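Below sits a lone chain in structure tokens, taken as the form predicted alone.
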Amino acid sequence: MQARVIMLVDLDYFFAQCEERRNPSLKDKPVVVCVYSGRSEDSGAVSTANYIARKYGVTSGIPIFLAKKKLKKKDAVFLPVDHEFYEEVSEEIMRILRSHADLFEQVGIDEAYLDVSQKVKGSLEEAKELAQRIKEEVKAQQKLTCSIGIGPNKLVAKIAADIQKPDGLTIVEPEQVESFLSPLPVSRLIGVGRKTKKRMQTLVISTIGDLAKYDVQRLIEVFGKKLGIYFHNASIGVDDEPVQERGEVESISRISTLKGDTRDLKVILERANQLCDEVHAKLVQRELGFKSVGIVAVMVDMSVRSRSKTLENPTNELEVLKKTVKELFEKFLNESELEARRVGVRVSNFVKEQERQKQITNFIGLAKN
């Protein structure tokens, strides 16, 4: 059986790099891209910063006023997030990446997995050459750098991509997986946030190697069966999850900043329902029905969380949209302890309204017979 060869392509400090591309005079200055809350001139948080700003301790999620304090007298540039522009650039780059993959999975505006197993015939040497070609193509066409991790699965490729940044390329061979993961802090694993990290510290687990040596039954007792088994498998680099396309490419979405950071469902739904109205108006205008509904939440630490649901039948009903969005936010708030700063609503998996009506008519006709 041919070995899997998976790449994770991560666009370096993406928002700030887009701004440097748009205005090359920013390249030698600290650049900070911010999500402004609108409550005051400096209220809000840092979305991302270029590497010059990072040298002074400016990181994603810190308050804008603190970033300004750290960059006092440093000729820093503070800019608001321009999602529309970043999405345009992202779409062009994803098109390049997709053309080089056997299987493709975009996992964010600035990240994508590529399964290139067939393309490189399982050869890591060929994968390295392909990764370098991808980097050159992205740089030539979009004037941006990216970091690429290559490994036998998604988990290893993701961690490898973070090792050398910016403009890095890290390859982990199957036989190197455990020695590569072992010395890394346990927080490098997806699913190990601040709270889980603290719990692991009480178990004297600080590195991925410590976790690998820990008794799996004890992990199940502490974290539950699903998470316990996941943590054990992840610590030894086992991940069978396939690279796969995530839903329809085309979608209609709206996102908005809340008046205050909150976990209050009523407050979140008040804004989300307004976004549903805006999305629905666009659907009506384009004569579309939808089958998939998604929500997104930008948390206080600037992490982006999303949930989605696929309906049994396509619809264009506003009430169905609002009801599904409510269900998704209820579920999401039960699973997350952080407060939300921004919320969004998305619909996809479209059907032309004419076709949907035809399906309904046919169904009624069959029922009568």
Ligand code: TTP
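Note that the rigid core is defined as the largest set of C-alphas that superpose within 1.5 Å between two forms. Numbering follows the first chain given and starts at 1. Because the structure is a prediction, the values reported are computed rather than measured. What changes on going to the form predicted in complex with ligand TTP:
When the rigid core is held fixed, the Cα atom of residue 176 travels less than 2 angstroms between these two forms.
The rigid-core alignment places the CA of residue 277 2 Å or more apart between these two forms.
Taking the rigid core as fixed, one finds a CA shift for residue 42 smaller than 2 Å between these two forms.
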Second form
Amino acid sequence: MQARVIMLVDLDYFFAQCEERRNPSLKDKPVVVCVYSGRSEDSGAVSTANYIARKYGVTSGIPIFLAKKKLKKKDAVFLPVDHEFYEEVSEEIMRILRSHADLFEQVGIDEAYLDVSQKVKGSLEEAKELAQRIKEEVKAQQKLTCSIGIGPNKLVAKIAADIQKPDGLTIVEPEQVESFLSPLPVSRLIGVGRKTKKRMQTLVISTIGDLAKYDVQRLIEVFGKKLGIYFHNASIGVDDEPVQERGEVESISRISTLKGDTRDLKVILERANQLCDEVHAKLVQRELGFKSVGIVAVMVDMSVRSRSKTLENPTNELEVLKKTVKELFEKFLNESELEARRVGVRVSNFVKEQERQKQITNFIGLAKN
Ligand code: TTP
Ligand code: MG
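Counterpart to the form predicted alone, namely the form predicted in complex with ligand TTP:
Complete assembly follows, chain above in first position.
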């Protein structure tokens, strides 16, 4: 079997970079994106921070009050997470990435594996050029930087991507795998969390190289057969996991702020219909039909309300989407006193358009007989 060429693309400081893109004046300040728990003003944790904030020790997961302390008098900007927006950006970027891969696997909101073995005919030189093109395309179309790792498998590609950030590109040739991994701490390996790291420390294993030299049988005795073998293989950079498409997208949605607060159905539907157009365009792009339709409204008091309906049969028709959205908003407005500030449309419960056509064809076939 020919050696594979695998890429891992990871967007840099993703949520914070999205915020910088939306508001470029943030770019030279520390930016901290926060998940506010709502219990008191600064309770909650940091979701992520840009690299300026990271210089002051602000990282994912630390308490907001601590981040504020570290960034006191640094003209830092603290923003609440806006998942919907990041999802939208992510979707666009994933579309670009997918178009460059033989096999594609998204593993998180800002991360994806690309098997490009055939695209680059096994050549790392070509893989490097492809990675540069991908970086340029993401930058030109979506104004975001990413870091890319290239290696003979997912494990190596992932670690390579983490080595140089932000805006990095790291290539590990098959012959270099062991020397590349060996000085790195074991915690770089997926599956080595704080607990396992401690356990390994007691065995005097701190680098991946130490782990590679450790007797497999002993590893199996300590960690069990499955993990022991996995750790051994990982330490020498052996990984056969294929790049494979994950479970399909769960839902597609769009949300938008109205010009003014209102409960006028006509005004709301005007905007909702635009959102339906956008959602429908995505469906077509992804070749999906949908069975469930939902609406969401953020009211003037910031409460979020939603309604949904499941159709009898899956469809991909824009008119059905608009009609259902209209029904849902009509019903919703009858039940609610408040004015809406933002409205959104969501479709879910997908079927592959091909499958849907097949079902219809089968049905017609049956009917004929
Ligand atoms: P990461 O890719 O781990 O982090 P990042 O993109 O912010 O930074 P890097 O440049 O190192 O890649 O995670 C992607 C997003 O997931 C991140 O922007 C915010 C979110 N996230 C959290 O909300 N909490 C967390 O603890 C982590 C690690 C990430
Ligand atoms: Mg990232």
